[in-house]
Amino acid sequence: MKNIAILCSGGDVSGMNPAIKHFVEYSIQKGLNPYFVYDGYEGLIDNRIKKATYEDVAGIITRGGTKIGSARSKRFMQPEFRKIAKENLDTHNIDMLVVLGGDGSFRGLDAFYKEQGIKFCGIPSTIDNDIHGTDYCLGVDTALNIIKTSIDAIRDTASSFKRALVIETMGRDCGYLALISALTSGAELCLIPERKYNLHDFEENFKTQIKNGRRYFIAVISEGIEQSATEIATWFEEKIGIEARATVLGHVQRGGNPSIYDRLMAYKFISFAIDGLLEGHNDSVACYTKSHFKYKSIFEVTGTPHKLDKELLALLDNMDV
């Protein structure tokens, strides 16, 4: 039986534990021995590698974060430590690696493969949703739901006190979380790194809205813009003439009970990654892309019975009974 390992690298996201659970179960179904690497690439260097069992993943599907820990490793950037990591994997006869992480984690994987020949599949796992080539990264849906709940709660106090509430989301230089949250919460202002802005351009419109009866404003901004949430709140008070407060959501966005969608995507990503490794895709990243909207004739819609997604049915067939 071949041995395969999984590790988490970089920031944790909700969805990692469901992925770890399915990794163990699906590996065993495919005739593989699953191993955990604890604390990311740091654990790979320090040989914190352990064979995994069903018992290790019992009950973790509901938990945020990652049971096996994560880390950012400066040592893994250096060839001598990647060599040590390879020797540790060889000790356990592991030649396949699944990595849950982001862009930096994948760059490290690329160097690891080119130097040491370890076959791998990366699974995009970052709430920033900033990985090129995939429309969706693990953990994003849970993060969006946490932001949604926060904004809905903040709206209550904003409307009660005639205030402008400025909510800052995470995302580094990617405005995805702020943009989607602003659109789906009915925010009056959204500022993201991808779009240049001048606050002066909003002043006349916002003052007119107040004259016409608006009692409060919701502004959603990304952490990657030039101004802080506090500075935007000050602008509301000084230029728009409405009391304002700033809320930085911070790391609360990375935790929490994984959403149904993130649990499902975790299963799909893991199945795709392991299948790919077994089929000879030795240095890949599992990407997910959606098709665009399209028009279909009424006959095509009503004349063809709906069938469940074959991929979903395959997941069902692979469940232990």
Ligand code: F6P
Contents of the next structure:
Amino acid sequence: MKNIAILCSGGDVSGMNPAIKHFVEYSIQKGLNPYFVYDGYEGLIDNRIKKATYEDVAGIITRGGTKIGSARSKRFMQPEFRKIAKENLDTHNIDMLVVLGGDGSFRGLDAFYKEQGIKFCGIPSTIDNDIHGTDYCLGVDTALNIIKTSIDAIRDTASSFKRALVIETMGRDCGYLALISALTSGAELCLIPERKYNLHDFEENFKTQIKNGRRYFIAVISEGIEQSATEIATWFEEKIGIEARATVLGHVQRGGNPSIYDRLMAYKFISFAIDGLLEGHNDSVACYTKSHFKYKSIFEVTGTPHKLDKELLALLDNMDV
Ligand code: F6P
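I've shown you the form predicted alone. Could you give me the structure of the form predicted together with the ligand?
Expanding to the full complex; the earlier chain stays at the top.
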């Protein structure tokens, strides 16, 4: 029987636990021995590798985060530690690896494959949804639902007080979370790194809206823009003349009970990744584009900068303000 391992790298996402559960069950179904690598590439270097059983994954489908831990490993960026990582995998006779992670995690994996020849399949997993070659990354739907619930709650208090509420989402340099949230929560303002803006351009319109009866504003901004949520709130107070508050959602966006969509995508991503490894796709990322799964070369995925979908950006440009 062949041995296959799974690890999580980079920011955790809700959907990793359902993926880990299906990894164990599907591996056994396919006649493979499943292994866990704890704490990402750090655990690979320190030989925290353990055979996995059904018992290990019982009850984890409802939990956010990852049962096997994750890490951002600086050591794995260095060839000498990648060599140790390979030796540890060899000790357990593991020659196939499934990696749940983001762009940075895949770059390390690419180097690992080129130097050490380990067969792998990457599964895009980041709430930022910023990986080239895939429309969807595991965890995004749960994060969007958490943001939606938060904005809905914030709207209640914004409307009660005649206030502008500025809500900052995560996303690093990508505005996907903020844009989708703004469009689906009826926000009046959305600021993301992909679009240059000048707050002055909104002033006349917003003041007119207040004169015409608007009681409150919801602004959704991405953490990657140059100004902070507090600065945008100050602008509302000073230039628009409405009391304002800022909310930085932070890490609540990464946790929580995985949504149905993320549970289903976790299931599909894992089956696709393991099938691919068994069919001889040795150095690919499982990508989901235009409602289909595809194996894409890690070189293509990590070698091309991510760009936000043009159609989505067009929706932002046409936002009714
Ligand atoms: O990449 C996921 C992400 O949550 C980003 O949106 C955010 O900028 C970053 O990770 C936060 O990282 P950390 O959890 O290390 O503070």
